[in-house]
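Presented below, as structure tokens, is a lone chain in the form predicted alone.
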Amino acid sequence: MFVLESIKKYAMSDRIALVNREETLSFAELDARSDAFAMYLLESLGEDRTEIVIYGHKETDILPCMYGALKAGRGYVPIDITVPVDRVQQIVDDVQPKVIVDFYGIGLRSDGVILSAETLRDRISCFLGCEVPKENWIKGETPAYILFTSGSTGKPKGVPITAANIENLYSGLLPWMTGEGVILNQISYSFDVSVCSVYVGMAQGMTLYTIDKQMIENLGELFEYLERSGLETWVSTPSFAEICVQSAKFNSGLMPKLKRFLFCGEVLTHKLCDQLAERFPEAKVINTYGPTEATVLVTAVEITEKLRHDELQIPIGYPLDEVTFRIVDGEGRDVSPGEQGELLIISKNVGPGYYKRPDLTEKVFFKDRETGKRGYHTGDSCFEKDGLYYYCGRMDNQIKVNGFRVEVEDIENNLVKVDNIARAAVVPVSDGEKVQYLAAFVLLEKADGLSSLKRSMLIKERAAEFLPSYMIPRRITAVEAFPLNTNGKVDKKELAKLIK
């Protein structure tokens, strides 16, 4: 696999692969540790190629575990610490891994081996200095990783992406992300945008510069680390950049080497593009688009001054090399140029389907008759103008909130697990260009005598047992009854009118 070849290549130099606060990891150390972990997996598991689970945040040893799994011919399942324990356990029960690396000791139940950070180092110590033969490396249609996203049943839904999928992404993204400098490593490893740094960046010998959750919660500390980063490539969702631009310190003086912003994961606004153009006049702003099912992204475009001043929304870009788009109406017929419809992706980027869910796979994945390639129904409403594609929103209840993709039904199904909530309805609140936050309306089983503020705080606290923080609605309002539409369903348009 290309990224493993690159790690071997740069291991012959003194180049740094990762900076994590005061800790550094050289390419030579990364190569050695990933080989050692791979040897441990091969020796202890034999021919079994079940994916390993990695639970953590931005620990330095996570990268050797990821690449070690790939060297041992298997994939990995990254899970961030922001995911509630019950949800983590659901994923473990689904995957049934033979090895779990748990950097936080959260007490997972598994028939497999659970390694703590200390145990991990102890187990691989005897394999340091060993080199895994390349014939063991992951290849072709073997899943390199599985990301679990929000599912409409209230349970996480696995999306496997193969080694071949990632190879194709690398080829398509390379013209937009070249260089050997420092690249931002802020995105959670359990969010697909991190692949841009972990695979495309690392394969070019870039140094991953870590920004963790604690830094993001303290802007003073965040800017202190950004100032000494030497960043050349910024990869994030627009939301993270929007947090940063709130401070006047976020400018080219803070990061004088910055060459490009690459955004993915949610809507990029005119306002943010204008702010970045003013603060970082020498840096390019590149917008991209793509669902997890099609390996992170399938489009790219540099946002020029002309596009910034265009009355249309910021475009999601041109299809990458090898990617073919179709925009179809509700009957599956191609729409006329400029007309909105559902975007279909036909590409080697498209993954094999949903993990252990052939029923869901059959609904949205297909094989293109003309090319023989896999295709995917995105459920996104888009239109094309002069070769550029524009995103118009979801065609169902799946939305992007702060860069994370969620399904409204998933949140609703988990809110009703909270004591005294009989029913819940979630409404996204937008400013016309992107979802700003989520509002929830709940029907109580019985009166609780609490003020609106205390009730909201209590529900949020209890909901954290079932939902990641980014899926917990900002506003929670109790109602005596839900308005219904003519179909007998909850009328969310009427509920939205209650939001002031």
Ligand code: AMP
Contents of the next structure:
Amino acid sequence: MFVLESIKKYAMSDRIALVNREETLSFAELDARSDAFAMYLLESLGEDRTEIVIYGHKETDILPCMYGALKAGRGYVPIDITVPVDRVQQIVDDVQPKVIVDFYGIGLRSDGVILSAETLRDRISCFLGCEVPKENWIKGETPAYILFTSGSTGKPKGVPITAANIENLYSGLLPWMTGEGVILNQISYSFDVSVCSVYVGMAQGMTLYTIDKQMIENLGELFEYLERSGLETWVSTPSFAEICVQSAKFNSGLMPKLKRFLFCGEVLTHKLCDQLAERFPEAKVINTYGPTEATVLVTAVEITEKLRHDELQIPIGYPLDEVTFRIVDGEGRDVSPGEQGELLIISKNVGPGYYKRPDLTEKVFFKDRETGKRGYHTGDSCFEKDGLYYYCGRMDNQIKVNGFRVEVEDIENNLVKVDNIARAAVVPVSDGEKVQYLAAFVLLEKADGLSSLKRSMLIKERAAEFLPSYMIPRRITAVEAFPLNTNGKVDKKELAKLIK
Ligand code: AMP
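Rather than the form predicted alone that you just supplied, could I have the structure of the form predicted in complex with the ligand?
The next block holds the full complex; its first chain is the one shown before.
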């Protein structure tokens, strides 16, 4: 696989692969440790190809585990610490891994081996210096990673992406992020935008510069690290850049080498593009678009001054090489040019479907008769103008909150796990462009005699056992009854009117 070849190539130099606070990891160390971990997996698991689970955040040893799994011909499932234990356990039960690396010791139940940071180092130490033959490396249609994303049933759903998918992403994205310098490593490994740094950046010998959760919670610290970074390539969701531009310090003086911002994952606004153009006049802003199911991204476009001043929204881009788009109406017929409809992606980037969910896969994945390639129904409403594509919102209840993908029903199905909540309805509150926050309305099983403030605090506390923090509604209001629409369903438009 291309990225493993590159790590071997750069291991011959003194180049740095990762900076993580005061720690650094050279390509040589990364190569050696990932080979050692791969040897451990091959020796202890033999032919079993079940994916391994990695639970952690931005620990330096995560990268050797990920590439080690690939060198041993199997995929990995990265799970970030933002995911509560209950949900991590659901993923573990689904995957049934033979090896879990748990950097935080959260007490997972598994029939497999659970390695802590210490036992990991201990187990691989005897293999340092060994090299795994390349015949073992991951290839073709074998899943390289499985990312678990919000599922409408209330359980996370797995999206496997194969080695071949990633090879294709690499060739499509390379022209947009060619270089060797320092690249941002801020997105959690359990979100697909991180793949840009971990695969496309790493394969070119870039240095991944880590920004962790703690730094983001302390802007002073964050800016100190950014100042020291020597960053050339910025990869993030627009939401993270929006946090940064709140400070006047966020400008080219802080990161004088910055060449490009590459955004993906949610709406990029005119406002952010204008702010970046003013603060970083030398840096390009590139917008990209894509779902996890089609390997991170399938479009790109440089946001020129002309596009910034266009009255249309910021475009999501041109399809990358090899990617074909169709925009269809409700009956599956191609719409006329310029008309809005659902975007279908036909590309080698499209993954094999949902993990162990043939029912869900059948609904949205298909095989294109003309090309034989896989296709995917994005559920995104889009239109095309002069070859450029524009995003107009979702056709279902999937939303983005601060760049995180969330199914509204996922939150509702987890809120009812909280004591005394009979039903829950969640309404995203938007400023017209982006979701600002989530409001939940709940029906109680019995009166609790609590003030609304106290009740809301208690519900949030309990919900944190089941939901990551970005999925917990900011406002929670108890109602006597839900307003119903003519179909007898909860009328969310009426509920939205209750939000002042
Ligand atoms: P994820 O699987 O987390 O990458 O989320 C995929 C969804 O995010 C897409 O189906 C879109 O709804 C949304 N999305 C991704 N990129 C963009 C973008 N550049 N502009 C607007 N929405 C986006």
